[in-house]
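This document opens with one chain alone, in structure tokens, the form predicted alone.
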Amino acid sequence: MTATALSDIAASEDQFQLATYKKMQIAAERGEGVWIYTSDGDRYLDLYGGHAVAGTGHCHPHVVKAVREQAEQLLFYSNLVYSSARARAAEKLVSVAPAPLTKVFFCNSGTEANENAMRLARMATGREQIITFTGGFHGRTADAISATFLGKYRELGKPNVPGHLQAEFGNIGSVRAIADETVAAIMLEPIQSMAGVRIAEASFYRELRQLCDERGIMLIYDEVQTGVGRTGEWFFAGSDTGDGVVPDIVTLAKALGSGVPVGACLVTDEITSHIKENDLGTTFGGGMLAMAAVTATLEAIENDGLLENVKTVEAYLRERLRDVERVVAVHGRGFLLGIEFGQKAALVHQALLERKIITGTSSNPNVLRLLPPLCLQTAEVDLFVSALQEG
């Protein structure tokens, strides 16, 4: 196949596609593991994973094989029929979820998962208000962006959907002050990614669980970014980092399908008991192609020992970063890390990009975000640290 120059690809996209993101000057044409290959024949170390999507690595052979085989059988049919692909994916996902999360609702994206999670909580409690937190990001559709109290995003969603209250992340007192009998759910990113990879004390998650139990409120973890192995555990829910707390609903997307669009809500039997047929619906959610990708993604993480790899390589990366003088702090867990500098992270991001390393920034101007594939190895960490040390 004849290569197409970046300038030609960019000109075509700019002419025919609505401008949304400010794009890096890269045309990604092929991927393998932690590497992206461009239309101009360059190779980039990908420490961002396309917004945390490439969990198993780009084009993991097991996932590619499963998607290809499913595409040859049946691309799609709706939830009005049973499907062996959907049955396998649901069983597999529930099998790695912490008790008492026992059922799954499949949709298409993280924002849809969060919208449906809030709807489920409202149905289960008969209440309307949802408490979310400063610095939280939950998506761009109407209810999700109204639950987002981060920078400009909520403003972009105006007129906002009513029924949303704001508390201060990590401050249980601010939650207690507004968690009255009108509140259906408290929803949070257990690690706030876009806000600069902020994490609360373990006691905060335990106190949230206790407060919800006391006041008949549902607890929702938005694990669109932290889920599916990114923290070195299957989920933040049930992990030691969060004092073992399991919420009533966990939302997922991003890495769940290794790049095939898919979202999900994991729920308890208590939530399930309040839901009737036709209370929820989706055309494309639970489609066969996405379900094949989900099953293969979870299998690949298990087969390749990627959870343990995340823990091992995270520890190595943190140790190596001690040698980089301009690193002020390292925030987060696993492969959701925020590296804080004493300067604008955008400058570091650009310098790394010039060295063919892709990273991400955040709403904290001094924090660089890393969301690499879970298969990142120590050799690639060395490349990254060397580039940081070179300036």
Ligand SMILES: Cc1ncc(COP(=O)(O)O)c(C=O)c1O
The other form holds:
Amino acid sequence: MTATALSDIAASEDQFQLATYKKMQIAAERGEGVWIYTSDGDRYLDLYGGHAVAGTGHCHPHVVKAVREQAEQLLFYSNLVYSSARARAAEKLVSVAPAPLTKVFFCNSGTEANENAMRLARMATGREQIITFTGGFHGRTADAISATFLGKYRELGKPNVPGHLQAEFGNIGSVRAIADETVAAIMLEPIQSMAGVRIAEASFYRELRQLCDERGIMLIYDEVQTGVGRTGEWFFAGSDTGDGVVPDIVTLAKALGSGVPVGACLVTDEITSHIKENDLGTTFGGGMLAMAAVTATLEAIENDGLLENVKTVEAYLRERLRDVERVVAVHGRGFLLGIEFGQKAALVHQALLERKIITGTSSNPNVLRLLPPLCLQTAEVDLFVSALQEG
Ligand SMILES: Cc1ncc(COP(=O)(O)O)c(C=O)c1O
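Just the form predicted alone so far, so send over the form predicted together with this ligand.
Then the entire complex follows, led off by the chain already shown.
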């Protein structure tokens, strides 16, 4: 296929690929920083990052160089051998994680990280039940979709894996009522993204930690969206927003490889002590190409001061949004933001797209989601705010 016109590309994809999402009428061909260049020669400001993946921005030169060099050396070998690329990635990731998260298990996606996190908790406790929350999303494989109580997803995963219990996000009483001696883990998105960017009171995270400690339950943070710098901290785990709470397991994916697929579970020594050889496995997890991407991603965030940038530009964006009358509230932290309008966010999303700005919607009809690259600058915020003011 040599076609470059959007209509030809779309026709071909629609003919040969199963339907997934409702697509924007864009064929993305090239990316640089916060910009996406299309087959028709247009340029779009990307405030969505391809489902929150482009944390370091599109094609960050340091990541591209590392991936290119690794590709020329060794694309892949499994965990049956040692690898300097894997050793570097594991050491770097653990070095930015809060204590006592001291070891990592690499896999390939967010849903796989969550499947393994739940399994690790069951192995560590000898219990089976998992508590998750209304509005949470954890992925589409069997156990993860069964842990997902947001909208229609759980239904799509029928028959569900047994042993999943539901509590109300932000309501510690609802957790206490069901957290008995059969419960292996409590798992949550510390900021619920797809639900419309919902955050709980800091006391909720502290009380969850206390409850888990009292009752021998593992606490799992699904940081597939909030991790790797998105909130202006390396992780929600250990941050002030979450009252400094560190869970027993943190799951990661999305921005971790800047677009090279990779997932991870960060775990404590306590979890580690329960895991023997052959309890865990994956063919592709820990492959060299992905590992090179992980190390370079974390280095790029550090070298470019992206955590500080997120905080500075978030503050500027919040300030500028005060001038936009239609904005009712701004939810979230850092560059995981939900802008609430007094009208349908889908209309705002479409109007912005016509002005060549990509944003996201959520399951809250009035909330527009922003998940931009961490390198977004104030000048680009101005473009966004002007577009909102224009209508
Ligand atoms: C919070 C959260 N957890 C898990 C997942 C699943 O990740 P993946 O699509 O990489 O399997 C997602 C994906 O959107 C997510 O947002």
